[in-house]
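We begin with a single chain expressed as structure tokens, specifically the form predicted alone.
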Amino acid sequence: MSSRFTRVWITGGSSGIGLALARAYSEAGSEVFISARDPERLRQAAKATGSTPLPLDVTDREAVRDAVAQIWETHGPIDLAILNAGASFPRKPNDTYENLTRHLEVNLLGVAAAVDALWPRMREAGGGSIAVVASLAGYLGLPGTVGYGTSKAALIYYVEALWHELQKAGIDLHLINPGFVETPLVAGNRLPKPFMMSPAEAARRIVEGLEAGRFEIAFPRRLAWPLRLLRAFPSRIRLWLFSRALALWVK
């Protein structure tokens, strides 16, 4: 299948969902750029992908815009940008502060920047869309996800309240909300992980959305509308089907 985005940008690009996407955009016919901030990995992927490398760490605002303008002027307009780069922290007992800010660090505020770099190159080019990778941790208050889930969960709510400014803009704003897929972020969760799917299957899904022109892309759907269910049901019935969920999780 042929894809209608002549350019892709993927951050996140040297490893799971994105390396998966890097892959199947490649095989699309798209000119695809992947970031990542380990050059060596990015390097491997990049070979492996037919993709071009540019090594990048999302918290650096500066180096975001220096990433997006030079794609910009060296290659042309980028049609589809995948802000896809995420990070799970383990967390200390007592510490909700330094982890939360850790993880908005990279899944919001590195989002943003990219945003922010990406908007008005787009609106001067007359379009293009952006696709934001959040997850379907990001419904509910998960027991064990306090600053993972916390910053999904913030990410999800910027992309909504987004959206009709960029679409005002001409750019096409897309959320993606994956559950379980095996990633090395996946990896360190202890917690059950049910309907784990791989990489370019995630991918496969995405790019189907993506091409459909869905704003929101949740998948597998047997956990995505469980979960948009429970989140009408009342917090105390919610918290407490959850502390009986962790109480059996961790015997």
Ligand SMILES: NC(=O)c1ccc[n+]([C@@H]2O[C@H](COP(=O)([O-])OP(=O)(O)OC[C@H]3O[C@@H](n4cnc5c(N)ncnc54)[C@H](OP(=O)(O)O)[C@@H]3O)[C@@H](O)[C@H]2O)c1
Given for the second form:
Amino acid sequence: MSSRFTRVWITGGSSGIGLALARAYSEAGSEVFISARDPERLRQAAKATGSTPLPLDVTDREAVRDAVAQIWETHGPIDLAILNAGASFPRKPNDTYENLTRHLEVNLLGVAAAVDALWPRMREAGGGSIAVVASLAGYLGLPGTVGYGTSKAALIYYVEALWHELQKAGIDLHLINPGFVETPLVAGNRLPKPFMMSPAEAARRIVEGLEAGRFEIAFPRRLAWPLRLLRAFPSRIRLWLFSRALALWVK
Ligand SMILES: NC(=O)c1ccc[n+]([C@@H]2O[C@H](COP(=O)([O-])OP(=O)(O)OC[C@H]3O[C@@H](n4cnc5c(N)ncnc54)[C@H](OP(=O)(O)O)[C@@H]3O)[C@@H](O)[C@H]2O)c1
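The block above covers the form predicted alone; next, return the form predicted together with this ligand.
Every chain and every other molecule in the complex is listed next, the one we just looked at coming first.
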């Protein structure tokens, strides 16, 4: 399969879903650039996927702006940016503030820094696509994931609220909401992970959705639909159901 995107930039491209996406887009003939913090791991990933490494921390706004400028000015316009870098940090008891701050800095503000860097350039180039990787965990308040889930819920809101403005600038904004994917990010999580899939399968679904121009790419459907249904329940029932489930899972 060949891709409609000529030049693709993927943040968090050294591991998990981002690495699988880099491989998929390289194989589809796109010129791929990947970013993450650890330069050696990024170099290995670039070598394995035939992409170009650009190390950065998404919480460093200037570094994000420089990376976008470097690709744009040395190689040409980015037509697809996949803002996938994300993290999940363990939380100590009685610590929601610090934990939430860390999650918001990477998962929400890291995305906003990249969107702000891409937006004027894409508008001037006459358009482009930006895909933001949030999570099904952001659909509703799930127990055990206060910091991570809140950052992903905020990210979903951010994308939906910004869609209109970017559309006017000729930029397509896409929302990617994966369920459980077998990557280092979920390796330490002891809660059940129903319908977990491989990074390659997640990347296949994301590429298929982006090539078709879908706004939201949420998978697997058998997890996304029950969560959407639960979202429509009165909150008292939802809270009761989750506390029952938690009592069964965490003994
Ligand atoms: N796995 C799942 O079940 C799942 C489900 C729903 C959504 N997601 C989302 O999918 C995305 C990818 O996650 P994954 O599961 O593939 O995790 P992963 O294998 O841990 O990969 C995370 C990637 O992000 C990079 N990264 C982390 N913090 C960064 C920072 N501050 N600046 C730049 N890069 C950073 C990591 O490299 P460095 O550490 O070297 O920076 C790595 O390349 C995340 O946004 C995650 O929230 C995952």
